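Here you get one chain, nothing else, as structure tokens; it is the form predicted on its own.
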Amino acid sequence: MGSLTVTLILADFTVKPLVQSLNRRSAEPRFAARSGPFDQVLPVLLDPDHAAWQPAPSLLVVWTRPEAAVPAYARLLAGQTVAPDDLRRDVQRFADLLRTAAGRVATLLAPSWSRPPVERGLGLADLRPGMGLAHALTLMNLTLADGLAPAGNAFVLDSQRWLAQCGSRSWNPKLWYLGKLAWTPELLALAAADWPNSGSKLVAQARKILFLDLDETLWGEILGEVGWRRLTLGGHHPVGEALRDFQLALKRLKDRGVLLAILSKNREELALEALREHPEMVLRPEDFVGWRIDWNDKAANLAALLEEVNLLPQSAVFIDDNPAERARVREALPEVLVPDWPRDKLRYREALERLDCFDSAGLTAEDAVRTASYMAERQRRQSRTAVGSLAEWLGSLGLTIRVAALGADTLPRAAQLLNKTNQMNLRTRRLGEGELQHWAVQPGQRLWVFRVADRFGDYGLTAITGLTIDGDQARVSDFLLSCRVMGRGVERAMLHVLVRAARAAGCRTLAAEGLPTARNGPCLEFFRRESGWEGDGDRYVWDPARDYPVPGHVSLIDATRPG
């Protein structure tokens, strides 16, 4: 049985409905949400030995009322004049406490400060500096967000979204006076649906690829009937304007790292011409990682494209205006998310924005160029068909690997990779940014990150490996790399770094113990058949006194060594 996954909620108001909602919606059998002692937020945050920290939570939610957390705001409520710098100073102190607490959990969430919607404040003057409560809360929330940003694993949630959805139903004065409920159970349920059960899943849960139809989805009309010049898209037509805005929203997803692909029953040359030539087209062929534009079954085409980009069905979303096509994909590939889609094209962008399956904890440089990276991979595959042998093809790539110790600039991407890599992952360890940073600086721990590039482009940071050193014994703590660079010699370069580091530390033994999962067979198979390490079950050893060579076709640039 797995370990218990705990969410701890610290609040200065009653959160029992929130705890109940989280426990009801959890699909994890070993999940438990619980609240700390009522109105004891600061005592718990200040005392790392407080009983509320046991069992240790992976996700910490700190939800406070602004007048309870920020003394300067309480004075403003009491009618006193408060300088903006006083508000900033109090908020920064609170943010410092939260950042310290974030070091003890995988993820910390703090809903932004809000007021009940019935409070008018000063009316027209409520956004005046030094006077209005609206101005004060805006300043406080921005200061809190800036104060938490350095933690990496601490996030401010926008509570205004929940208030906008609930409206006047978000607050009931009777509930406050009778039971100290700052917000209604309806709003608390919306909040519970807005964050994951486990902090380590913040990165892993996001869907990675969106498959899109063309006719009546990306544009109005049927391309084969009207031609690309007469497609309804853009201009002053309400449907055309709505569809162009839909494409703009898709483009923003793509720029965040979500892959886009096309599944359309159409003539490929006509569809690509429309994407290239239509003056109002936002999405061009280079924005898509791949396409199947033919008359074949869309479910089969979707599965083939997933295999081509090496992703699983649970990574995919399918959008099509045709309910029959949606039903077919749902039936054939139940792990693919197929949202119901509105008949009204004016609501397409709204339907897309309501999807939370693409939510992520942050954006890394690798996310922003992911589509270009996959397009470069297509070029690599095409080049391989023109080269006679695997060795010749690897030699033609001009593979360069840069290795460096984990640093503040690489921490976000390293945590992302750690939490979403499954196939080439020796131990499938999951840690949030704060946990990973804390682990990496402990005595005896070493952690390296690897950036990979070749003549077609830069893969970015795509591999991590680490050692735990205990006296003269070394153990591989992590060994993982993106499936995009599997089988190209990166694995052996990583082992070279591990062996060299173990020898430099004076270790006499170096061991790698795999923890089998349903999906990390490729990594275990590499150690078993290709690594050259001696194996006993899922444990593999190497004598650090022996060199482990870097593959001849790899140029290894080591930033951890002088010169």
Given for the second form:
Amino acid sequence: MGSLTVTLILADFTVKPLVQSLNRRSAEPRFAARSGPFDQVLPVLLDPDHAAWQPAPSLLVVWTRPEAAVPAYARLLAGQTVAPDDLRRDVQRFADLLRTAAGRVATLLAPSWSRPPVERGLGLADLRPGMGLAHALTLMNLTLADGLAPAGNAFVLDSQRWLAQCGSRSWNPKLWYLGKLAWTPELLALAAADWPNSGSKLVAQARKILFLDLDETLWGEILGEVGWRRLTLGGHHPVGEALRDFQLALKRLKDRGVLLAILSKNREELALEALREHPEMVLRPEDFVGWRIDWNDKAANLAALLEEVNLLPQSAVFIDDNPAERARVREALPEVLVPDWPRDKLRYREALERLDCFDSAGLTAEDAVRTASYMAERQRRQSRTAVGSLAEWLGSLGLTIRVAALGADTLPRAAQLLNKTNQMNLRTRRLGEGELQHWAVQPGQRLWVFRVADRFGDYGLTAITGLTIDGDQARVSDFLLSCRVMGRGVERAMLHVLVRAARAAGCRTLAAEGLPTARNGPCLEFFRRESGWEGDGDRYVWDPARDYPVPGHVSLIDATRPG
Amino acid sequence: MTTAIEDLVLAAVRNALDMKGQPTDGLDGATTLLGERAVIDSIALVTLIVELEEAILERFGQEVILAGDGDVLGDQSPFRTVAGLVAHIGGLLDQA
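Could you switch over to the form predicted in complex with the partner chain, since the one displayed so far is the form predicted on its own?
The next block holds the full complex; its first chain is the one shown before.
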């Protein structure tokens, strides 16, 4: 069971039902939520020493009514004409406050401003600039979203989604007048169920790979019976259109960094021909990181493919139209998420869009090319079988590692890696972008990021390590790398950088203390068996006076910037 | 009619306790809704009142105002117990 996310909710209305809903969650992530003092949003935001900040929250939710947070909007509500620039200016001031507050927490969430759906405003003129409330709110929400974007760890949540679900039950004037509830407990409960997968701190929960069946899932009909030309896909046919839209939605997921893989009971050459040749096919073979198209058990095939891409069952989702196949995978691999799947193909895209397990805080360059990166990995593995010893194979890779100090350009990817890496992670420290940036510039702290490439392609920024230097003592604060580059010598290059830095800082000892988790066994095992550091339990040391060599097959390029 | 009203009130109290994840057994006319031994907090009571007004309109076809003057939490509040609230609703329906 994971730790509790300490959450502070600042609001200008009663949020007790929201706090209760969050604290009652039994599923991960779980919360220790509390509300700040009633209607004291600005005083708390303006005062970092306010008692409401203790104990320090990692998640801050700021939920305000537009008339309370934006004076120009209050004037508009009072019937005055307000220039759009006045609204923008007030919202930008509020966004400045939120950005500052975001520096104190891992993640900040601000639900977008809304009006009760029963309010008609000015009717036809409600989207007119200067007078319409709908126009003003749209402008304000966009300005707020733009204003928070530079923070990296601060997000505007779309409250319209909850309002659309609750409809007229989202608001009741009596609840406001009697209990200062701006939204009904039903809407607040929806919000509490929706946002746990939001925010960079929580991205560690996101699933990384989606396994898909083919017949009656990616396309209609049984390929082996009708041939690829007669598959139902695209065209002027409701099911064909729906399945093409489903594939388009899958393609968007892939472009966001989610890996796609195929598990199908079919003849491989026929299935690949269908994927290549069907004119309406959106997903082509190159969109998949791998496949098992044969007559074997899908659970066993899924486990084998996971091993191939070095991911855990907790990272996987399985979609299949056949309930028996779903039950089999659920039984054999309970950590794989197997959603119930509609029988009606017109509902496939909706079922996919409802899954919140792929939610992420943002998109990095590494996400966009992840499938290509795994494809390159497959080529590497094929080359591995063609080369004799491990040393020969490593030597054939032409591995280049570029090390640099953490910078503004690498901060988003570094924070993402820090929060997503589980297996090869010494201390599993989770920090939002703001926290990481703040930590890295403190006296005595050093943090390096590593980009790895070889002759098959660029892995991107895939490793981070850091030191805390206190007098003549150096301690490893972070040591983590993506499972995609494990076992290539990157680990040793990272230790080389740490030893060199400790020596340069005049340290007499360098220690790495592992924090065991359910998943970081591979990292602790590396220190125990392969690092060469002297160990006792989970603590390992190296004398900085001794050099720690970079592996011979690695070319280390030092782009470390001063400071 | 009293039984029907009590059923509505107890269903609403159960719903409020469900929302808080609390047990719903043992509820009866003596169940305290307001004060030291109340089974629900003041915000849940407000929500319960609003829900009850809607349920009464649906069940009896009559609009009643259970709390319109804001005196929900005072000493003379009719919301102190389930039985008190049932009697209050019965009286309002009789007047309607």
